[in-house]
Every structure is written in structure tokens, then in C-alpha cells.
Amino acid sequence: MTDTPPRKLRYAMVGGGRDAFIGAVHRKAMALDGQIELVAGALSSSPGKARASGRDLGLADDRNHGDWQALLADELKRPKGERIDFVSIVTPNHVHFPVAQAFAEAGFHVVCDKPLVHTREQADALVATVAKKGTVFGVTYNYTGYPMVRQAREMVRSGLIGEVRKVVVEYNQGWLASHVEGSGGNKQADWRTDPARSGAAGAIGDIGSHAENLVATVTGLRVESLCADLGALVPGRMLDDDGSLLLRFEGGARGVLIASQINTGLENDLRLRVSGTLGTLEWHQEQPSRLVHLPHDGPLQVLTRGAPWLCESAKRASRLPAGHPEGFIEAFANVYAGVAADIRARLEGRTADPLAADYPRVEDGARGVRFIERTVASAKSELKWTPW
């Protein structure tokens, strides 16, 4: 007798069709491990080129959709044997909301990009919405997907920095360091300038949310209050382009946070530094199989991803011996790899091992919601603090 191997967990896409980034780095991210496969999709707002993206990607043509409320109903009258396990949301940043709302209440798992919606009356409908159906949503900050990120948590909680006195986080990018958007050639740039899709916020919605979730993620530190600069530096630019905050955080901590996108030259360059009573902790994304440890009573320690000597949590995100490199992708997919395995305990009726369901949840997506709303108030205030 030989035990049935578990089927793929099968998933729709809205967004992500042709000349999408993001949508592609999503679909080789879940398919990585061989354990989740597209099966449905609305991959455009344009239901033609929807259409085309999806026959691009081998959609059969009855579950190949020009948008996503077709979607939506098509699924839902399909025997529950057939249907999506869940639906992945990689859309521009204004259709996050009536496709996530619409779907989770219909008690579907939902997986959404961030920053999760435009505004915390929003994130708290999604929130309450996912606690009264009693459903997976997962979002994806990927970054808390590398090891030696999961690394640096466990070093921060077991308390071997002791306690946290000092967090500066800055992710710094050039590629909008001039005036692309509205030329027709970047499709990103353009989205992500518009104030109507992308938010209230430009680069701190776009990277700032991911550096507040890095370090929440990280050390657990909770916001009290901040004071926020943020400029459209390039002229013309109706989004901020360049935000730098000081934080303090409930219990003294204080913090430094840089989310800038007019850094000439500079690619995708994510760092961490996490200062403790009893040492520091540094992580840079550009370098992500690395944590320098310095602590206060010994010499500078470099700890490598795939190291037998790593947290279990970290030793589960590695794929690869030691020495092999894993990184952007891979973080990725231990995101959806969390996800997963959460739905999968669902559908068997049991609770999921926390060290496999590790993902960031809809609660660190509104929060993130509510970071983005409160960096805006301290820009435009005249106060040097802006309460949380």
C-alpha cells in the first residue's frame, strides 16, 4: 500500500498578463515546488489582451476570463472539487480592494500584493471580512521570505542583542530617478505616478511598506510615532519620490527609516541594521545569504544561509546547500510555500505548524495601510510628531 501524494493546489491570477512585471515573478515564485498550479484567470483590466495573456499561459479556454467579476462567478458555479484553492492578486494597487473584498467573501483564500488597499477603512473591512469567513490571506512582502531574515527574527526574540534600542532600515532604488513615466515605455512607472492607481503614496507605498514591514517583522517593535519628510523630487511628479522618518517605537526604541527611488544608480538596495543592548544584527538584501552579527563581547560573526547550525525557521527557507545562491524567487515562493501549507491544514482539518505557515497575514497588510496613511499626515503636518 503506498500513501497518495497530496494533489496541486490549484489557483487563479487576476492581473500580471502580458508586459506585467510582477505578475510573472508571482507565477514562477508558486511554481517553484511543484505544489501549486494556475488553473483560472483575469489577467488584464483590457478583457483582449485578458484573454491573450491567459491562452499565453495555457488556460483552458472556459476558465480564461476578461475580468475578474467573470471570474468570480464562473468559479463559483463550479462543483467545490473543482473550484480555485485561491485567487493571487497582482493587479495595480486600486483594483486590490473590490477583487480581494469580492473574493474573500465569498469565502475564498486570497493572496494580494501590497500595499494591500488605498485606505484603513478599507483594510479594516478586508480585515473583519477574513475573520467572519475564517479564511487564508496572505500578502506578499517577500522579503520576509529569506532565511537570514527569519535568521535575524529569531535572533532578535531570543533575546541574543538584547534588548532593541535602535532600527535603521533604508531601501533605496534609481529607477526613477528621472521622468519616465507618461513616455509610453514604462508601464510600471506610469501606474505606480498616478495618484488615482497606486494611492496616496508613491515611494512609500511602493518600498517604504515593505521597509516598515521588514522591520516589525523582524524585531516586533510596534510604531508610537513619526515624523516624515517626503518630496517629488523630480519635477513633474505628482507622488512622493523620496521619504526619509524618524520612529519611535512603543517602549524607547527609536528608528530610522529611508524609502527613496531617485538614487541614481542604485538597483534594489534593502538594508537592516537592528541595534540591541547586547549587539547589532545587519542584513542587506543585495547580499542575502549573509547576517553580520556584532556582538558586544565578541568578534563580528558572518552567519550563511544553509548553515546546520541556523534556526529551524531559517533552515526550512533554504532550498539549496550552502554556498549555492537562492534569493529573490525563492523568497518568494516561501511565502505562497507559507500560504500553502495553511490552506493545505484547512483542507485536511487541522492546524497548521506555525513553522510551515509562515506568511505575512491581512492584519500585516492593514498595518502596513496604516503606515502609509500616517507617513502622508506627518508630511503635510506643521507638528513634529504625528501620533500612530
Given for the second form:
Protein chains: 4
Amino acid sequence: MTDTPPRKLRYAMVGGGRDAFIGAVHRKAMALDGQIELVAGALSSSPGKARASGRDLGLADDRNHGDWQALLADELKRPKGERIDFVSIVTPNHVHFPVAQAFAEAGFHVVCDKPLVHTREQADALVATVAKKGTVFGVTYNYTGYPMVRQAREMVRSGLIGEVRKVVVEYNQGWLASHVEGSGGNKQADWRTDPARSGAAGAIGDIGSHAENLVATVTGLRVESLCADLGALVPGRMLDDDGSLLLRFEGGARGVLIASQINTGLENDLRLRVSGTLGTLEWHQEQPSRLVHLPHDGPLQVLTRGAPWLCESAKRASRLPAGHPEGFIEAFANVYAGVAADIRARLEGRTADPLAADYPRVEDGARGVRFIERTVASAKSELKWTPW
Amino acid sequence: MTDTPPRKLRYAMVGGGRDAFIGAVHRKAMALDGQIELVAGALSSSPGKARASGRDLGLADDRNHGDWQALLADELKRPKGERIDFVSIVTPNHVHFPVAQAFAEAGFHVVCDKPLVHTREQADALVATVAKKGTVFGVTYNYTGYPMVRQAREMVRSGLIGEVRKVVVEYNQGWLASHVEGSGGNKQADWRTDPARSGAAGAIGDIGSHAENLVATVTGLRVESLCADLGALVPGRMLDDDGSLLLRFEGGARGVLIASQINTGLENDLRLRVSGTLGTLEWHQEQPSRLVHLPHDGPLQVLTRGAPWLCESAKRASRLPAGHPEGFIEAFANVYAGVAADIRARLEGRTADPLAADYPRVEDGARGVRFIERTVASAKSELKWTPW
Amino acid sequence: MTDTPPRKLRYAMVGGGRDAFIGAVHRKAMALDGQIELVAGALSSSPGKARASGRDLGLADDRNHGDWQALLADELKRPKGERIDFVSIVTPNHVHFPVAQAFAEAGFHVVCDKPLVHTREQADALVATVAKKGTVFGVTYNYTGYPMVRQAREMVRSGLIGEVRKVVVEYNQGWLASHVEGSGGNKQADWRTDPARSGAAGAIGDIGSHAENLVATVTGLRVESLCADLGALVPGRMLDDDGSLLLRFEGGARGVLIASQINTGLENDLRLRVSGTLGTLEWHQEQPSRLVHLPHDGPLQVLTRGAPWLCESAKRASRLPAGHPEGFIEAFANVYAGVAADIRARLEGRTADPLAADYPRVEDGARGVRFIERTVASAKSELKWTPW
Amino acid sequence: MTDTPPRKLRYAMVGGGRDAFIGAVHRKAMALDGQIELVAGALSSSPGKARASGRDLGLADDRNHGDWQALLADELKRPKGERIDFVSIVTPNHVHFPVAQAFAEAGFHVVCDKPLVHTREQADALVATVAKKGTVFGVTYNYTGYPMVRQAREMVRSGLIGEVRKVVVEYNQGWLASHVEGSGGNKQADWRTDPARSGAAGAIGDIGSHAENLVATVTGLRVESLCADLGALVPGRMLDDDGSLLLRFEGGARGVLIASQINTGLENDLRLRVSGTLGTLEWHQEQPSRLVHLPHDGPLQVLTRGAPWLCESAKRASRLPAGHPEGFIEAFANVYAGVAADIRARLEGRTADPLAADYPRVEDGARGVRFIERTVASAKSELKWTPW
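Having seen the form predicted on its own, I'd like the form predicted in complex with another copy of the chain now, please.
Now the full complex is given, and it begins with the chain already shown.
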């Protein structure tokens, strides 16, 4: 450990003002470790609310902007030593693309919420921009920040459960089980069920994309073709609130993906089961510190966060000893820690340690957009299999 | 309670000799309550083994037969007061039809294991025979004998969880995760993976049929169309060992059914989740005495077997106080108790109490055969939806 | 396997008539495997009810007695080939001693419910009689019949968890949380809270004795001294309904034993935790097929009934494959199977296989009586430690 | 919400430098909500390490002190608008008293880790000082910061489970199951097993005190007398590593408290069961978002953090929607949030909202010291009951 510790990274936030839910989570995640600080923002699409939100958060007046264009212009005018290190985009989905594209094009590092953008073309454009600029671009698929998801990834990738044959992933919630949108009382419900702001998909876009990313992260499998049934089961809903997919992966593994927001009583029931020739892994987001390993030839094991026998990647993602629960915010913080490690490496002119710079990237976001697009296409098709 | 208790019912068993697994379970289930006794049998397709098995079980020589034809002929010759009350058929699947049809045609009550028969035509013939003869015909979909499955049925049918929107049923096992058949060491694996004896389907026939029946029993929903992906994922296997289906039910509910025998490390993981507009129910066979109820508007509840607030049907299916675990054999015994109640009612010239005569019937078995047939058809189809 | 299978063992039951709870459980347990049959009885202390109960169960009139003395006299008159092989005593506690002593003295094998008798003197007398006669005497500490309890015993005894340091056993129920006795509506509550019929202890005698036996069975540890706090927490109750003990074992291990019947909402919450220098074991009766092993140096393991890696003793105590729940009746049946194996060995003039003749004996019952006596003495003492 | 948000509170930390465990947790907890900032410190008893640690954390040189005396002197010299709002003391136990006393005496608000001090006399002195100065003094019994502990408190205090009859609290860990102290490799183990630094008790002081506080917080019961067995079960250990207590509460309830650090394989197993005449509550720290309620007359309920039907106190202690796991740090942060609310109220010249200023106080800390003292006295006594 050195006596001259690295300075805190500085960020600006776009979106996440008063009444928003996820922006505050991002801020808490970044605050947790005392390594990242908020210095600027354009916290709402409404200029008045944007500035009021910025004042709540203690932003200096000259860095508290009414819209993201002003934020970007201002940052570009500032000297390097004062400028933000990255921007965090936590707006509703339809705003992701213009903001992300503009900041990336201007050479800023970016963190953007998921699903990344609305269309495959936007995704491709963003990937191209990031490649051209060589910047850092993280996507907050926050569930992959859980230590035991990283442990699962290590166990699958290293061959511990053999060749993967079957994957079942579910993401079930109940909060959209009745027609809560449009009443003005539920901002989340309003925009998430509105195609103009949410995109072509509802539940599949919001939570199905997390499920897709979880499978891809843990298994590395690539979808070859899929068969989707999407439904808007609550009368009057404009986007799907329930989806089920059959998956075929390259190499022959099969899968099922379920994403539903009409499962009354369920909270945030994201769960994954991966069966290989040598064993099965099970993980459940609501008990994130446990990873169940069922070997074909021995007793069930429960690996827990904080244990000395976990892989290095899981260990690094953990802050507390075993038995001291960590949760959602820590997982989120791990995604940001990965981004921060990558940015710091660039600031210091070195290549980041891959174990440290462990975060979902723009390509993961683009694959997620592709997944949504292919799912919607399949749902409309009379043929069983829609190729990837 | 009367001072002249009813005599024990007498049964013959076809199949279930030495080395067989499920026959012994049927016998234990029937022995449990001391109300049913084994008096005759043709316990194997091999006459020598049949008779040796009968001697193991204490059968009298003149009722211990080398084949089922001899058993049937002998029973028909006996006076009514000595004759069996019913036959229990626990052979491999391909033998079900001729035996069941012959005994039913001869006017005997029958209990037959599932899947009932190989083809829709056989199923229709059997339904017709039973209807013509007016006899009792039970099918041992044993999982519906669990008290908490009956509680779930009552809660769904009475509207407690509102209109059903989504059903997810899984039946996962790991015992066929490697190529164990054909070695001679695993009789179960041998016949269950052999199309000649098992029928057109493997996992879908063996355990998928239980899953289908569980959904039908609990929800009463009727499948409108289905979309299946079946795979023989273990190299060299002749029948499917992994299947996943999307389901659409009449009335608009959606469903997913998974049946897989290659989930390494999983034991007998049958689980059901039914989400309605007012709440969700979850049941897991490996913890059969618990039924989780997640109301939309209140805390999660866990109903347990033996509690005074359960429905009458669940109470009747229970033998011990709460907290004293009951299991698979008791559930099996409940199916037989239902059959026995129906037979006793006929012996006494009355209509059975529906709460007592609660068991899966030949029509349930026929619907299960239909399910297998439609699933296999869908798996071969390039179209997404195969109508029921 | 031989072609001349052993005949069924014959038993008489004392107690267990109409309205009794536990007698029916014993009968189901004995019926389960088809190896033991009821042939005689004196099923109630009321002669009329005794005979009516016998008729319910199909007893022949000449073996259906109004009191146990008549049963004993009749059995002694019968030729050996017709006589019972053993008697099963399932009366309230205060009747255990005279019946057990009389049958044992007459040379009969005996199975008796727990707690064995009321006083240490009675227990010593019974042990002496059994030793003198050389007969089989089983005590239905049924929880030790669970396969995973036997697995725990093997793991502790073989040193897998090292030297035992701490034992925590709890047995919590809620059924006596209000003053249900004396109303006539709850026969169990009536006699179990009545010192004349239940003995010097209530909860400690009824369920504390199971807890003591579970610890002794699994660990083999001997109590050196104990410190008890017993309370009758429900106003008006005549015996303890809640007890907690500190235990010191020979060799230095420490323990806590809790037995309480006023834990509202709890069902039959018997649980054991044994910590040794190398690992900890946890078992919970309400999920009896799971044994949790927490090694000091590796991930938590859950061993499940039916797995091929269990010890021989656990395997023999199992009837179904893993994942097919077994329960209370099977555990009970295992105690009887152990007794039966011992009786059969004697019938055949050989020493029983210890793995087969695995059941709690009269000495275990006597130690249980000692435990109750010492606990009651400690509860009255002002000194902390009461020696064993 | 106002447009002029309150400024962040400023704090200094004493202890918690490089290599310390709990100091970092305190800092993360305070950072989480962006309302409290570290501005000064004396982060180690070693001046060099103190200053290096302060630099790691970005402290300005003039507020980064080599010892706490210098910190205190410096703060007293600063103008009010720059001075710290409170000090957070996270040193080993033996340092708590002088630091806390000095800062309290100087009129500073204080947060101090538990157990508060070594002796009853110290505790009384501290209580007197705080009373005299009228300052805020929080003790980080962090487990009471969990939302579901607050929900349990509300349910017990409001009479929902009736009159409390039995309390069982356990706090089990395994990290001291071998003789890890003295090797230099485990700083925690070193000081916690050293009487000079840890105090008169080991496990009872470190974790038993949490258990005592949990019971007192949830139930409000007062211990009348207790009976303790303490052991140093690891050879060579100087303080207890395993303790078990029988408790009698004023009013007649009984209890058991277990605190052990030699339970191999257990992580941080703090669990509470409270049985009243109408129901039982169970809470387990390793699944902190669940509170199990077992009513005497209805099905088991699982209340989960984030649900709309929780009490106001539980709701305020929650940051994320249900199903998005919160953990240890959030609970810790809630204690600090309570302290902060009280300090802010004083800054604004008003009485704090009791729902906001919800945190363990100096009197709770003093009661914890009393508990340790009485427990140690009981452990040495030959009499069963040691009065409080």
C-alpha cells in the first residue's frame, strides 16, 4: 500500500433526479467505497427538477445543469484536471442512446443503464464509437456484480460442472400484476410500460435482458436460435409483461428463459440453474451470497460469499466476512469498481488488471439489445425457431 | 364408528416382482393403513421370477401365477366372496394396455401406473371399456395424493388466487445424466430409455406426464396449444431425456413445462408455481408438506400439512399431526385410499363421497397420453404452436 | 434371496385403541414393510373399548382381550407356533412398567414407548429382568430411526467432525401453549399434563427425553452434570411445559438442551447441532432427509437420504430413492425393523447383524428415566450443577 | 422537500486504520447515503500508521492526527462551523472509555462501538457525563439497525404475539475454533482473546453482548437473574470462547442465550426466537430481510423487508424495494442515520422525531456492560441464579 493514495474519480450523472428510483442506487453504490464522487449532473429531463435535484445532492451551481447537452458542453470547456472522469446515464431507456453516443463521441468514459438502447442500429453505432475512441463503456448489468455470480462463472468456465447441457433462468416479479400505469402514482410503471420510452419490449427488455446477460456471463454460451411467447396479460397493457423462451445454444445446450412481471407476490426472483455433465449450479438473487453446487458424484454443496476457497474474482467482489450479508448495492458497486479500475489504469497509462476491470461492456449491452430484438421477432413469428 | 368394520379389500398385482422398484412402493402404500391386502399376483413377465416373487410376498400357491392371463382366468373361476376386488398393474408401460383392457373388460376394478398406455387409440379404447363396464379405474399419478397438492387445488379452484395467468411446472432429475442404460445394471434405465417398452417419449412420458397431471389437477386449465423442444442430450440415447414446453391454455393463461432427467445432482425436483391475479402458489415435491402462498396484498404464508385451517380434502389426506413428516408413500396411499373408497361404495351399493373417492381416473390417464402424443408431434414440427 | 421367505412376525398390542394417537402410528409403521402382523391385543384400559378397538382392527375374538393380564395369560397357554413374537406397549406412561415387566418376566420380547417408566427403581428392575431373560426389549425413540440421524451418528462416531465440543438440541412444540387439558377434548393433553399418568415431568419427559436420546445416540457423550430450569408457564398447569438445561459432558464438551411445548406456532421442531473441532453437523426433524455438514475447512454440504455415499446404516434405513420423501412412519418402522431383525436372529439361533438389529434398547430407556429424574432434581436445587 | 438541503454532517474517526476491520465498515455505512463525511481522524494507536491511514482516506494533513488527544485538542481550537459534528470510536475495547469520556466531557457527540467499556464503573461514569452534557451518544449495536429487527420490536411491543414467555437467542461463529491468536496473522483474534484489550469476557463480550442487546431491543424484557456456563474450549485460550446462559426475566418469561465462537463452519449465526401467548417470531441475521411470524391460530407468515404492510420504523430503515437484498452495511448505516437525525435536530434546535432518532444509546451500552459483568460473576458462582 502506498502513502499517496489515488484521488477519487469524479463523475456526472444524467437522470436520477427527485422521484427517480435507480439513480439513487447508482449514487449509493458509487459512494460506498469512498473512491468515486459526484461532481456534476443533469439529473432530470425537466430543467427545473434537474437543478433542484442537483442542489439536493450538493452539486456546485456551475456544475448543476438543466439538460445533458449543457452538461456536456460545460465539461468540454473545463481543464482536464477538473473534468469528470466519466458520466453515468440513468435515464429512462429512450434517452440512453443520444446521451451515450454524444459523451462517447466526445471522448468521455461512460456508464449506462440497461437495456442499452432501443435498436440494433443504435447499438452498433455505439459499439463503433467506443471502439473508435478507445474509451471505457460499462453497462450496469448489476446482477453480475454479485460475488457468487462471479464464482459461478469461474466454476462453469473452468469446466467444474463439465459441458453445459441445460440452462434455466427465471426473472419473476409481481409489481406489474395489475394495471398500475397511467395513474401518475407510479413513475416506474408509467415509462416501463410505454413503448416510446421503454422500447419494443416490456418485461423482456427490463428484466429479461438481465436474465440473458446472467446466462451469457456465467456460461459464455451463445444463443443459436430462440422461440418466444410474449404476452401482455394485464388488460390494456401496451408492452409484454410476461415472456417465456425456449433457447438453443451453439454446441447443443438447451435453455429456458422466463421473465414475468405479473407473478403476484414475487419480489425480485431472479434465479439461474446451469446443468453440466458433471454437476449443476443454482443461484438465486434473493439469497445472493449462496451458490449451490450439486455435483453428479457427491453431496450438494453451498458455497457462501466470504469463504477462503472461493475464486479470486469472487473474493475481490466481497467487502465483509462471511455471514455478514452484502446485497444489491454492493453488487452494483462492484460493477462501478470494475469501471473505475479500467479508468484508473488508463489515467495511469497501463492496461487494467482483468480481475479488477471486471464489468459488462458495450458489447454486452449490444448483445442484450439483439436479444430483445430477436425475442420480439420470434414472438411475432409462426415458425418455432428464430435464428439469432 | 361401527362395531363391524369393513373387511380389507383384496387385490392382485401384475408386475412388481423381484428387482422392480415401483411395485414395492405400491405394496407399502396399500399396506400402510391396514385396509387392503395382497392375495394374488402375476409379478413378472418371466413365469419363474413371477412365482418366486409371489412366494417372497407370502402368496398362496394357487394364487401365485406365472402370467397375467393365468391370473385373470383363475380369478374369473373363483366365487365372488373370494375374488380380488381390484388389480394393480405396475409393469413397464408397454404391458399396461393389454392387461388393463383385459381386466377392465372382464369387469374388474383396475389401478394402473402412468403413463397409462402408448397411444391415443389405446387410451380411447380403455376409456370406452371402463365407461361401458362402469368399473373403477385409478391411475397412480401419485403426486396428486399429497395433502398440500389437494390444498393447492382447493385454493385455485375456489378462486383464492384469482384468475390464473401463469403456470410454471418443472420436473428435474439427474439419474439419466450419463448413459447408464444397456449395461444391465439399471433395469429402470433400461426400459425407460427403450421406445419399445417406454413408448414414444422418455423424460416427457415418465415425468413430464406427472407434471402435466399436476397442472391439470391443481388448476383445471386445459391446454389449447403447445410448443415443445425435446432432446436426447446424452449421446446414444434413443428417447428424449430433456424437454421444455411453452403452453397456452384455454382462457389465455400461459405456461412453461420442463421435464429433464439430465440435471446432474437433482433428485426428484418436481415443483409447481401458479400465479393468479390475486396471488401465487408454490409447491415443491421435495418438501411436500409446505405450500407457499404469496398473496398480492399481504405477507407470504406457508401452509403446512396437519394444520386445522386446511381444506377438508387436505385434512383427509393426512395421517399425522403437523410437524411429523409424511412422504411419498403416504401420497401414494392416498391415491389407493381414494380408489378403495370408490370400490367400497360400489360394494355397498351407494355413490361414493367425492371427498373420499378422490383419485386420478382413466380419463386423466388418457389426457396424459394425449399430452405425450401432442408433445412429440410438436417437437417434430417447424411451426411454433401445435394445437391440443 | 431365498425361495422360502421368512414368515411374518406376530405381535400383540397393549393400548392404542380408539381415540389413541400413537398406537395407530405404531401399527402403520409395523404394517409398512409387510413383515409384521397384528394378531392379538388388549387395546385399552377400558375392556369394552379394548374389544371394540380390536374388532376394528380385525382381531380374532379369542385374541381380542379386555385387559393386558388376560392377553398375557392367553398367550402363555398357546402353542409356540401360534404365540406372539413380541408385545408392543403403547399405553400412557404409568402403565408401561407393570405391562413391560410382566411380559418380560414371562419371557416375551417387548417393544415399549418412551419415557420407559416413572422411576429409576422401575427402570433398574426392568433392565435386570431383560438381562435375566435374555430377551429383546426395544424402546421407540423413533427419531433415531431416521436415516440421516444414523448418518450423523456414523459421522460423529468415526471422528469426521473431530472431538465434540458443543451440542445444542432443541425440541419445541406449541400444542400446549394454552390450557387445553381437563376439558375432555384433548386426551393427549389430559394425560400428558397429569403427574399421575405422565410421571414427574411434563415436557421434559415427553419430548426432552427424545432430545436426550438423540444426543446420546448421535454423539455417545455421557452427561456429567446438568443445570435445569423447568417452568409450568401456562397458568394452572401441573407439570413443566418448558425446560432449558445446561449440560456438561464427560471429557469437557458443553451442551444446551431445550424442550418446550408452549412455543406457539411451532410444530414438531426437534433439531440438533453438534460442533466438533473439525466441523459441525445440523439436523432438523421437520426436514429429516437432510443432514447439514459444515466442515471447518470447506464449503457447507447437505447430505440427503438415498445418496450412494451415505454410510451403510443410513442406507439400510431408507426405502426410496433420494428425493422421494420419507417421513416419521418410516423412521418408526426402522426401529421396529431393528427389533424384528433381532427377534428373527434369535428365532434362527444366531446372533443378529448389528447393522440390522439397530434399535434403542432397555438401557437407553433406563438412561432416559435417569435423565428425567436428574433434571427434576436439578430444577429444585439452588446449586448450579447437579451431578448425573 | 426543500431546495436548501441540509449540509453533510462531519465526523472524525478514532481507530479504524490500515489492517483494522470494523472501521472500514463504519466508514462505508456513513458514506452510503451521502449525508455524512469524514473530515478528521486519529486512525491508529500508532502515530505513523494513523497518519498513513488518514492519507489513504484523503484526510487533510491538518486534520490527520497521530493520536486522539491531538485530534480532540485540534477540534476544540477550530471554529464551530468547521468543527466535527461527532466522533466515531472504533478502537479495540480497552480504548473506548478514555476516548469516549474525553470527547463527551468536551461536549462532542459520540458514536462508540460495543461493548461500550470494561467495567460497570466506567459505564456509569459515561452515562453520567452524557447526561450532564446533554449530548448524543450512540452505540453501534448494529444488528438492531436491520429493518426486520425493528419490525419484530414493533410486533412484540404492540402485543401482536401476546405476553412473551420464552426467548431463545443464539450467536454462533466458528472463526475462533482453533488457536489462531498470538501468531500475528489475525489482528482481530489477537486482541479479542486478550483480557487486557478485550475485557473480562471473550465471546460473551464480543457477540454475547449483541445477543443481549437484540433481546432487550426487541422484547423490552429485563433480566431478573441469570445462570451462566462459560468455557475456554480451545486449549490455551485466555478468555471464554463459548457461553450458554439460562435467563429469567422480570414478569416470569424464561430465556436461553448462547454465544459461541468455536462452532466450526458457522459464519455469523445470530438468531432470535421469541414466543408469546399468541405467536412466535423468528429472525436470523444471515437472512436479515425475512421475519417469520408463527401465529398460534393461523399459517406461518414470512414478512419481508420492503413490503408496504410493515411498520413505519421498518420502512424508514429500508432503502430498496423488496427482493433487492440489503445487508449488514445498511443496518449499520441505519444506526448512524439515527444518530445523525438526533444531531441534526439539535443543530436545528428541535426535538428529534423518535422514529428518526432510532439508535442504541449510552444506557444500552451500559446495560450491556452490566450483562457481561453479571455473566462472568455467574460463571464463577456455584449457585444457580445470579441476580441482575
